[in-house]
Amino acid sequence: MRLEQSKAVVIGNGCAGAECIIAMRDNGYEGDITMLTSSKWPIYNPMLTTYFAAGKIEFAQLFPYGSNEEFTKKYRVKIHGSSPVISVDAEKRWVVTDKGLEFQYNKCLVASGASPFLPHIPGIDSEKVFTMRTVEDALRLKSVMETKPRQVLVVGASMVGVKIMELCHQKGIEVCLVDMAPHLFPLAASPQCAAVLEERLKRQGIRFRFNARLGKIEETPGGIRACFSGSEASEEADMAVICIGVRPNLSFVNHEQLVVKKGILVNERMETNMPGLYAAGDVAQGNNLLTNQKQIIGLWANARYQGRTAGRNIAGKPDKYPGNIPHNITHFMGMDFISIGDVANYDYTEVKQHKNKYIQLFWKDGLLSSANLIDEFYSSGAVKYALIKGLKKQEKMKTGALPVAQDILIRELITEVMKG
């Protein structure tokens, strides 16, 4: 092994690195900076990849950053392509990869994101199963596409799962959506919103079967047979695609050292609770503001946020990153589709719709606690930003007077929405 000293080691080449690697030379760090990563490629958004797939952007689009020697030379930064981390000792403060490198450093940024979680089936393995994260995935579902597939499976009613649905749609190809859930988006859309969303969908021709949960694949001559626990009846494809959500990459990580539970527990400085070592990104469970407990909030903003934080206080120049309202907005199909915070925890809920706009409003504890749009996007933000105050003003709450105010502001926003 060949030892090296690096006063800053970033694990991981995604959004939140990239962040915190800009926050600290925008703050002033002149100490040596290393990027280490398992990816060959410069950093990328893994939420563009089904556009790079569908023909919707060019290939350079993915690197919303530059390449690799650019943003090297722009950010100091010395990056290790191709090599992953394979240990992290907190306590020595030494990183070791797969190439036999080793690091000793200062300060140390856990970013290395996620990956997609496949099942422990049989004929998981198979060469017609794909997955949708990364650039190789990207670039593998578009060269088959471009075979022409007649049928394909999509096994996930998630947003990515919608996304290859579209792309699949829109080729001409016929797609069935499955799902071990009751319907579509079960994390993010009420049983109400998300009924609406699959009329709309099967008047376009898209077939669901949900509650069904995948229990092996068959390779066929002409594709795969899926096969599912507790039914007879199986579905045929050329192809499959599992869009059944991801898992945060910290195989690397010494649970005996770290605090970890479905991520790694970090602070509003984004700090883990081993002195120099931080975390952000889809490995990192910050605060949820909705509901005052650790979780991974798997958006591109969350980690830009909390990779500028860490960076900031890598360089010395304290910042706090409070956290964080889960909430996702898609557009597929000709339609938007927006949810903010729990729509699971409410007490009661109230729907509202006028034409093809849909507005469903949760209520907990006499405050607005999430909501569910459908092709009423210019509303989110005011929606989101109820949400955050009420959640602020914890003294107004208590007097009574906060519930009045968000009950006029989402009423007076209703009001004008249902005149259009």
Ligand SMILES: Cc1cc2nc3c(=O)[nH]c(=O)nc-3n(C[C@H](O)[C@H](O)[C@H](O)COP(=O)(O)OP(=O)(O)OC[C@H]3O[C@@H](n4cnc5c(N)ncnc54)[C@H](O)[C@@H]3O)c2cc1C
Second form
Amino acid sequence: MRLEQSKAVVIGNGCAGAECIIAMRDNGYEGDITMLTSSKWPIYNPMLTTYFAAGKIEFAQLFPYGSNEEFTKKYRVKIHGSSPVISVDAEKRWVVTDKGLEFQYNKCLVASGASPFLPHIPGIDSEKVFTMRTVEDALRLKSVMETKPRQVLVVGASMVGVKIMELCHQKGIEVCLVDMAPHLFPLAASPQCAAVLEERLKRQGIRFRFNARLGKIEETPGGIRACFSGSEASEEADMAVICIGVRPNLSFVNHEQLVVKKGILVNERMETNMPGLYAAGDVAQGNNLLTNQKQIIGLWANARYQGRTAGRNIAGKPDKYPGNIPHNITHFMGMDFISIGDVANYDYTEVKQHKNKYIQLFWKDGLLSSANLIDEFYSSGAVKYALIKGLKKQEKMKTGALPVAQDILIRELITEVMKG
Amino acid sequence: MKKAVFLDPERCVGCGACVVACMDENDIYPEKGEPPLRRVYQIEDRRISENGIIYISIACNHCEDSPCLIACPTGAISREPGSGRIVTDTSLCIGCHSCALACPFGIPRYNAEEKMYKCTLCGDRISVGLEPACVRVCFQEALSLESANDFQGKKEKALMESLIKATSQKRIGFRE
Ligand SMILES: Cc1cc2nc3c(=O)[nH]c(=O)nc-3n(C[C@H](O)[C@H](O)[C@H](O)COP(=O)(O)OP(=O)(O)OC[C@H]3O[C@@H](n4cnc5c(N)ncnc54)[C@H](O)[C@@H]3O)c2cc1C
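Structure of the form predicted in complex with the ligand (previous: the form predicted on its own):
Below is the whole assembly, all chains and molecules, this chain first.
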């Protein structure tokens, strides 16, 4: 009798898919691995697109895992580029691509990532409307920058929005940043912290327009005109970049088989509800340690951890990824904004400011629950870990070796600031 | 075998010899605005030790599963095969500070070109069988080059448990 050879299919060539394959091979998985992706490029990092468009890195640096040839050779994987998956039948364990390629799998990882969300409004498909996520987006934005636009409208006061703002500003382009929210980083920053950031940006010449919901984009001879719901005043610019968040790529998923909320629900092993089917990265909805709810936490490191966890489990090495908390550091326009946790949900907060540093900590039920920091990145990791360890402690979860420096650094951070 | 520098906080007297040795070995000039790779913190708190003062000498721990390496968007941070040291390829560093938010110990620092730098575990020294400069000068023998998971790790853990209790559940009190 012949043992059936195990076959694995990985959908998507982002970091989640890549880490899964690396972990499978590192843990002794010997079967065939096929990677199917809509992208024609090697494994890339979406976060680097703005750095490339700004001319800060070379094209080759968009691909931290090297060329497809190197990756294929090192990890013995067959990569099918420009081959988007159009259906996954998780009962028959069957994957189909748009070109009609079909694959039977024992194990499959869905790691198809996310795409920029575009509102359904007139004019959104104009050639003068841009987004930022893929290699194509980066090439397109870079080439339009070479035509030397004078004014750019950035829609979305998000982490991506401010990076676009920065790259335009550095090229001497006038920027207007609009958002329907009342302030900068509406999800990540407290109103007080946002006010500080906005003030600094205004001084650098950035114009803001908040509480403005984009209703329509019209092409003008020179560029675009953006109109806002319930407002007479429109904005004119040479082009617009839409950065109002992302949605997971789920078009091929059978919702009768898979439990999907915002993303595909996964447990600590990155398993979905269907046997043999895993999900990781921006398409997966894993644990938020802060809320104990399932949430998509769309971060590079999170996608890598999840992909690795899936890969280890697929290879037969049991592994759990307990989850993460929302956190981000954005280095832009000569400053750093850091958010950790959920700033909307607290019962006590303290703010300390000294020179360029701004520190706001939030507590909920006596536990540190979130932080907003400006320009205090040295201690940000310690604050994040203290917060997570505090949560774990509360839940009586098994704590790993606790880092020696975290509380010291929080204290250090506060005394530094208090020195005045 | 993978080794790292461990601290026995019960032995550290905060003399700072390790910091000086580190600066000397790595040609760091604080007067030029270059932050040292090893730092010593003094913590005064009755809740953490009998006499209320402990000293923590700290630099990169070359963690087993390094969060900075995972968070780095470009692959600038990697683990050197063999030695297990966490090393930085500054030509790939874009100065995004992702590693700062990833590191529980507050280790990464950035030079004038916005490139991350940190302790390299004295690669030149350990490759020829010598101890890192900080370990060599520590007359208290508080710092030692050990393989991971030795008893120091357990000691650190116990210390941290009490530290966490003392601070993370309390309002730190800007107003005190
Ligand atoms: C401008 C920008 C800045 C960012 N900044 C940060 C930051 O500072 N810090 C941070 O942590 N994170 C940041 N992120 C987020 C981070 O890049 C993502 O969380 C991470 O890359 C997600 O990885 P992934 O593997 O899940 O998905 P992706 O990298 O999106 O990869 C998914 C892949 O799947 C492919 N695919 C899609 N549909 C299909 C299909 N039907 N069939 C086959 N293949 C498919 C796509 O081609 C894509 O290559 C940023 C993102 C952007 C866009």
